[in-house]
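The chain that follows stands alone, in the form predicted in complex with the partner chain, written as structure tokens.
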Amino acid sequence: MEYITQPWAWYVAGPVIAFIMFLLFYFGERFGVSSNLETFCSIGGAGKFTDYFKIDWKQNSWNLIFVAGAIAGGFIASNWLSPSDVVALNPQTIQDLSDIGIANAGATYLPDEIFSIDTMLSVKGFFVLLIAGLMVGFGARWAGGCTSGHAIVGLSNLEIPSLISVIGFFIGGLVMTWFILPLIF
């Protein structure tokens, strides 16, 4: 049990993710989480605004079930498989975050400065969360995939579009982390 409750190393997590991708193909589907966002739109009636969302979303039901499982898995892991919420970060990372105004880095999974209820209920905090989501959702559908569809499946399949997308992920991620985050907090 100790092997399960301690944090999992990269050489455990990577193969498990590859196994998940394999299983979904074996079950006749394809690993890709961000397409669910379009399914939400279709279910919510977005087809009234543009034909893009007029799809038979029921064929994506399996993916909604997968997401429901992911939520359940998160619940199981945090309630029964994780005695500690501490993330063993590089000390330099903790120092860098302290310098830009994010305290106690690694004491929990998420910074209070972004995710606490008080932050969410402030105007600035709410818009940080909303805009982060907007960029993820718009960007993922524009690029035709997110980390699962492009970085895992696409790169595994040696696809040039996925390589370009992942380069984009890093351009955006580096600009945000190095230049924009220090201005926000």
Partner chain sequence: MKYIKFFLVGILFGIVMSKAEIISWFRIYEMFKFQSFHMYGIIGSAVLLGMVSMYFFRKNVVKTFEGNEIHVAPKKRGLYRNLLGGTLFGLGWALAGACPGPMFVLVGKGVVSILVVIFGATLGAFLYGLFKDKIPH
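The structure above corresponds to the form predicted in complex with the partner chain; please provide the structure of the form predicted alone.
Keep in mind that what follows is only the chain, not its partners or any molecules around it.
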């Protein structure tokens, strides 16, 4: 059990990911989480309002099982496979987070300054979540997929658009971390 609860080395996790990618390629499927938004909107009847959502969502039903598995796996890992809530962070990261108002960084996976119910229900928290959600959703659709789709599937298929997207994701992450996040908090 201790083997499962510890971080897996790259030489274990990498081949597991490669094997999953091989299976998806073999069965003609593509991995990605953001495409499920289209499926959920299709199931909800969005095709009545926009032609974009007029798709046969049953072709993506396997991906819905993946989402359910990700939710269940996250719940199981969080509740039974996490040795503690303490996150091993670099002392400089803890100091940097403290400087922008996130106290006790690393004490839990989700800092209260960002993820508590009180923070989310505040005006600032609500707008941060709303704008971030819109930007992530729009960005994933504009890029033709999300980070997992491009970084794992696209790069493993040697797709140039995925390489460009992943570079953009990293640049966006750096801009957010170093410039925008300090302004928000």
